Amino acid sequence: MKVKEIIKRMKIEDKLRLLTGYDGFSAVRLDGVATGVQMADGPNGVKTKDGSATCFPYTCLMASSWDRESCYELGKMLGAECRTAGVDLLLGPAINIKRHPLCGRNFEYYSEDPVLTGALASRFVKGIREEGTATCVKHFACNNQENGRWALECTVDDDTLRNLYLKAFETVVTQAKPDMIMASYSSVNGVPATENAYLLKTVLREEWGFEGVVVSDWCAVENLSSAFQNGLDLEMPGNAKITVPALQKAMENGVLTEAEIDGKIERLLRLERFVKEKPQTATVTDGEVLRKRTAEAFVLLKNEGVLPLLRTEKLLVVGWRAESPRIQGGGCAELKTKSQSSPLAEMRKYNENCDYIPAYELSAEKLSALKKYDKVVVFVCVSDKNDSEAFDRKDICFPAEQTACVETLCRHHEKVVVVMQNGSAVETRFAENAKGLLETYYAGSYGGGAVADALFGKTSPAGRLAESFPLSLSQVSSNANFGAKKKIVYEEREFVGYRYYTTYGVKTAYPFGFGLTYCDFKTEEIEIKRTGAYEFEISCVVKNESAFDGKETLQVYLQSFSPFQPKLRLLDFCKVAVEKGGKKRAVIRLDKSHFERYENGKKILLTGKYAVCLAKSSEEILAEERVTLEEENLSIINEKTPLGFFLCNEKYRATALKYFEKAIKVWAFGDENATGDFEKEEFLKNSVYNMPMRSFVYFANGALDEEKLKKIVEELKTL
């Protein structure tokens, strides 16, 4: 039977006990009508009660990749665990932004910049909903720290919300089409986001065109009739015995309609239809798969020649956490796992003469030992008080008796290797002697493996950083409105993480997309080419100059000249897989909706001198080419327009240069059959570009007179 059908037989009474949940975790259940949705936390794994789920790495590590098909890749692996622990829809991905690195459940987060999570988030959803799970997209919105967050209230300018806080959300929603999207406990402006219709009705539905579900945070809803008038499809946890009776009071006094709970009942029925129709699959977790995955994306941020390791090294391991690794964060999404793999264990596979030291005290009799030892590689961890749900870290430093025990290690060796295991950016300055550092995250069940494959050159760790590492916490834009229990001002507006940093010449200790390799990648023909007024195709040879497989990261950004936008933004990015001694050719393409922006409330496409850059990082740029971007307006075409606005664009390129090629080059280089490329010298291209059509004329020795140049001004126009 069709949905609408099934609604018009519906009791009130039914409908309105769909609204809520039917149990902790379970919801749309109904005899006669639906079966029910059974629900269960992630993203990191799917939680059951036998632990035998896989943990997967974590989101922190996963961004850190860099790369869609790997995240749609375990989505698709994530989306079939589900399946097979009986659940139907899975309680992620969270993808609120690292506004602060003191927030306690930034492991759960993707990154400080919108555009990365965005993207990287969209292929997650898509690989899961393609196994027949169903996702919910979490926090909407503002969920940016831990304390206070069951009543914070967090205030923001409109421009800033859009462009920072709900540019991923939209993304997702727009590209992957979750299932579901969980409101946050958050007050937004003034109104509690769970009763907050310019988000769930505007924005989300009216703007967007979301047309999945929107359920409450657990326990959020404050308001039940102004919550479900405003937007709202489904309170969680159950709840019939209060909510029936609220909304049956809110009906009568016209609060709510029939009509309005009717369309909320088809999202929920469509809802329990998917994820009970689910598709024929053969998709399952493969442990060598998630394993290499997983050692791509660990970010190498030092190597002065110690990586990668050799079996035929006598090597000494420090600190118990390589024995007993900590692979996941704290609160509702943390899961008992089937399996979890040790480094210690794995790196002994690869070679036996690999001492262990437990502790992180180190007598003076172990110190003077240290000489015979080729390499020490010790293993640090933040404190289980950190990264967890429900509070926020304390600081971003290791324990003191790990830092200590890394300096003195460094007094006493000259090649240390240190292996952060941590949920969000740290204070790695403990590590400035160490000759080796590389950055793990949380890395799952199989992230034991892993590291001893990355740490011995099996796989080279090809990951980036999704977010910055300051100094300290001083420099951070937020950290004056950050951690109050009751309001926070989000004064620092779009000012956060590297969109700071490189604004105001912030010295980090290590960049947004930052990384190094095994592998040594030179980049080579860079073309930052203009196809279209807000159209561009930046492209590159990378060569692999090395005897390691590896990934190469390659970053866009756009570099703007005003005082009032941050210094870059990310565009967009890609990531190249070349083999040893290969190359291959990388290419990105930007569109208007790259360049798309809230500006006092409206979207609207930037208009102005910025930079479009190649990078490899935030502070490491390639390649830049200057552009005056401006909607196309055929208006302005005429023997006045400058030739450089034909030249820039590939519509028009061509047809510009069939009649004005030889007036250029008489004008460059004197004479019409010149080999030159006038291009090439910045002088030159820069005049040819900004003088008008009508200039040339005195260059064409009478091919161009004042009645062709007219004609070729309507040709132009017919393009």
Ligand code: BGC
Contents of the next structure:
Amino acid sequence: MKVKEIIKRMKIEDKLRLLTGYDGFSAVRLDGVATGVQMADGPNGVKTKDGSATCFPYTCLMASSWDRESCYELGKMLGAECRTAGVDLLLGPAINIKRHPLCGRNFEYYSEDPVLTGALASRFVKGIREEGTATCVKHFACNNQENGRWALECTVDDDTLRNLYLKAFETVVTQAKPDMIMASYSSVNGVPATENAYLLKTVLREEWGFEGVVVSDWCAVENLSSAFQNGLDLEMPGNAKITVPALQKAMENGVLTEAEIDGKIERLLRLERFVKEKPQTATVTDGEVLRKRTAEAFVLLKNEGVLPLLRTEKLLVVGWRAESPRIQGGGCAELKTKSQSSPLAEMRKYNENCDYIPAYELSAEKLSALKKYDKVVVFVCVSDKNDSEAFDRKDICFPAEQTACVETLCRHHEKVVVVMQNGSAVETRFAENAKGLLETYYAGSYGGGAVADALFGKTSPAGRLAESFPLSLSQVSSNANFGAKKKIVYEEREFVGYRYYTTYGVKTAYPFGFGLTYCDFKTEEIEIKRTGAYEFEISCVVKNESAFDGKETLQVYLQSFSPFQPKLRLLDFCKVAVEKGGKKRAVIRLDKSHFERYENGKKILLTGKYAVCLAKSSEEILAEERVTLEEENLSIINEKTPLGFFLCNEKYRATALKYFEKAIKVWAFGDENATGDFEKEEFLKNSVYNMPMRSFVYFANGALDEEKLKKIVEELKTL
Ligand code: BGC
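What does the same protein look like in the form predicted together with beta-D-glucopyranose, given that the last one was the form predicted alone?
Then the entire complex follows, led off by the chain already shown.
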């Protein structure tokens, strides 16, 4: 029967009953109407009671992959695991911005950047949904810290809210069409998220066209009638004995109409239909693929000639975390998993000549024996008390005994490699004398093998930091408004992470976007071509001149010259796999959507002077092209339009050169047949670009006059 038909036949009490959970983790269940939607926490595996789940590489690690296709592939496997486990809807991904390195749930989040977050989460959601498993994107919005999360009052100016904290949600909602959005515990600009009509109705439904279900975070609803009036569809877990009478009263008072309730029921029943129509697909979790994707996502932060390890070397492994790694963070995301691989055991499969000291405290005798090893590999891991839901991290350091151990080892041995297990940015000063540093984050069930593959070079680590690693906490821009307070003012505005560090010249330990590989990548034939007013094609050839297969990450940033805007903003990125000795052309295309932002509640296109930059990281720009962004408005094309407007736009460039090149040469070199290139000299280029077209009439040796110029203007307008 059609959903609308079912709704017509339902009694109002039954409708109200469906607006609250059936039990702790299921909803939309009513005899004769719907058989229920079974939910489970994720986002990095299906939370099942029997512990049969795979722990997928954590979001913090997958974000470092900068690899849309890996995220999609993992999404498919996870979606299929949910299906097998009888789970209809996964409560994830969590896509809040990493505003501060201490946020307890950063390990569940992707990045400090909304473009990276939106792109990767969209592919992940798409993969899960293709397996017939629904997704719930959370926490909408401003769940950027855990301390006091139930009652946080966040004040964020609208431009910052839209451009930084809502942007990834916008991307995922519009591109991947998730089934559910979870309203957070926070109150945003004076209104609890579960009752926030601006967020839930104006932005989510009216502007982004979201057609799915809005659910509350667990026990987040304070005022039931206000929440359902202002956009909530489902309260979780809820209590029908309280909710149904409260909503009946809201109807009597005219706060809620039956038509509004029918809209909510329709969305809920459509969700139930979607999850019941499970497709038959052949997707299964493939351990080998997961192991490879995990190793590829690791970020090689330092390698001074020590990695990869050799099978013939005599090795010493230090630290019990080599045997019992931490593979996930804590809280509702924590899973019982079927397997947990040990990096040490996997390393020994490559090289049996691998001694092991579990303790971090090393006796003088052990230290003096270090000489007999070619290399020392030490595993460090943040405390189990860090990285959890419900509270923030206390520091960004590894336990003191572990950092002291690394420092001591470095004093006694030349070739120390440090392997880090953590869920968010950490201080790395303790490893400054180590020769190798590998960030493995929380690597999940197949992490042990992946660590060994990365250390021995079977897989070249290809990850890039999705968050800046500051030198210390004192550098963080949101310090004054984070932590123990109830009222949080997002005073730093968009200056979060690299947007802050690059603007203010603050030197980090490792910048956003940074990561090394074993491959020797050469980036050649770089072209930044403007193909329209807001269209660019950025391309280059990536050569892999090494004996390792690998992946290179190319990043495109918009550089601003205004002191009021972040110096750099990531516009897009791509991942290119290049085999050893091979080469591949990489292309990134930008269109209007890349230059959109919100100002004063309106979507606008950026205008002004910027540079489009191709980069390896937020601190390593490979090439830049200065551009003036202007809305393509034909009325700005007239005799006085600066020539630069046409010359830096592929659409007009050839025509402009056809008519003006000779005149430019007369002006620049005194001879229309001169062979010099005016665009190669800064002064000449800038002058020509800024001169109005009509000024060249005087240098055209009679070939241009007012009449001809008018015709040229008409021709340019028709292009
Ligand atoms: C968390 C959500 C989670 C829910 C159900 C809440 O406390 O914030 O992320 O999905 O509990 O476990």
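This structure is a prediction, so every number in the text was calculated from the model and none was measured. Numbering follows the first chain given and starts at 1. Heads up, when I say rigid core I mean the largest set of C-alphas that superpose within 1.5 Å between the two forms.
The rigid-core alignment places the CA of R29 less than 2 Å apart between the two forms.
With the core held fixed between the two forms, A700 has its Cα displaced by at least 2 Å. Once both forms are overlaid on the rigid core, the distance between the two CA positions of K662 between the two forms is 2 angstroms or more.
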